[in-house]
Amino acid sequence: MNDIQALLWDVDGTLAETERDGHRVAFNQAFEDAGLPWRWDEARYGELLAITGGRERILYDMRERGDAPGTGGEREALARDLHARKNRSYGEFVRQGRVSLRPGVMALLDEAEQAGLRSAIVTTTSRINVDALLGVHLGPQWRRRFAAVVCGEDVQSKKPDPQAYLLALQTLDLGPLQCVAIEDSPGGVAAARAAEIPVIVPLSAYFAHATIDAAVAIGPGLHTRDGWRPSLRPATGADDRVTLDDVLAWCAECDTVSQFG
């Protein structure tokens, strides 16, 4: 018997390849209409996705740049100054279509709804790139298909602590394992082992080669059934998604698996 009774999804990587395809574009613009000479190439980008949230990411970068503020009190101010102007570049991105939901999420988050499930939002990037990407992609009644919605400003501590996890759990009024939860990245994934809720993994472009722990399941997108650990059988039909009734089987085998080992 299966117990889960919500979905609970990250954004950046999960829901959508954000980093990839938005928030590094929009930083780099970011640094250009603030005058700055300073530009993210992909290497770098993915080194700086170690450090969890945007602002955080700024200040990081700053310490190996010799033009950045002096004090620590001016660098502050420039990563609250340039994060605002990310996050504006970041929307206009997003509404211009640059943006797109990973196939097989649409359909996943349309069968939990089907069935019953809850689903919620837990991720720790700003509650505007979340309404951003969402209302363009939902609509702008997006909210009312989430039980819980817990963002960036809503916890202290940013993942891989479990702080967004357990906010959403109280919210929900669940326990860990009446949820799973969908994350790309070994921060993401830690944040929900952290909070002893089992996790699922479609890896993203960035974290494709990432270490991966203690997953229920790790493959290469929900749009597909081949790759995955553990395997799914192949489908019978046209539709090669990853199913609902697959990430339940998976929760309910109660065992972990690794992405490399």
Contents of the next structure:
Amino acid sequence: MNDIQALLWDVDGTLAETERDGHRVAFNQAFEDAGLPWRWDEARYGELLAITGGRERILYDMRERGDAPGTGGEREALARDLHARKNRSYGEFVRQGRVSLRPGVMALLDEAEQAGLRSAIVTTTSRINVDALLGVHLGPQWRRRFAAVVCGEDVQSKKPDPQAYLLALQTLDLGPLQCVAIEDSPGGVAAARAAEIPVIVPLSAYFAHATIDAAVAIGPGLHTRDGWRPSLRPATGADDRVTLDDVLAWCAECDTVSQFG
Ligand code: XBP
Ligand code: MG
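Give me the form predicted together with xylulose-1,5-bisphosphate now, not the form predicted on its own.
So here's everything in the complex, that chain up top.
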């Protein structure tokens, strides 16, 4: 038995492949627009995703460069400028239709709403990026579909710190076992688990080979019933996606799995 009353959605990598299709390309655009020769290829960006927060990621990368400004203050100012440029480019890419929702996301969101469950956004990306993505895909009234929207500006410590999840629980007035988090990355899973919330993991492009522990289910995406652990029975009709019943059944079992082993 379980008493799940809310789905807590991560944004980057979970709702959309934002890192692959949006943020990395926008960071490179920001470097170019600022007249800098810096570029992050996919491999380097994959390493940098260990650092949560775009501004923090730029500052971290500067420490390994010979051509970054010398003082802490100059670096801070440049990182702030580059991050603002990056977010502007990201918003443009999203509005140009270059970042789609991952398949299966919209169906589960709709299904949860019809079943009377609440949904919340729990991300540590900037609010402007969430607004751009969901404004395009759910319309200008997107905020009404979520009982809480926690973003990077709302917390002092970003994921893997549990602060964003704890704030969501407080806003929803729910206990951790009344919620299920949907996360794609080790840091996101760690954040939810540190708040004692069960997590299901539709792996994203960048984290397909990461080691993920202590999820209630791990699989390739919400669009398919294949490849999940614990396994799902095959679809009976044409629709092969992960359903709300599947999510609730995984939570009821509440055994945790790891990606490997
Ligand atoms: C994702 C992040 C973000 C994005 C970039 O956090 O680490 O930093 O990569 O967005 P989450 P910003 O998984 O919690 O959504 O530049 O706005 O930080
Ligand atoms: Mg994520």
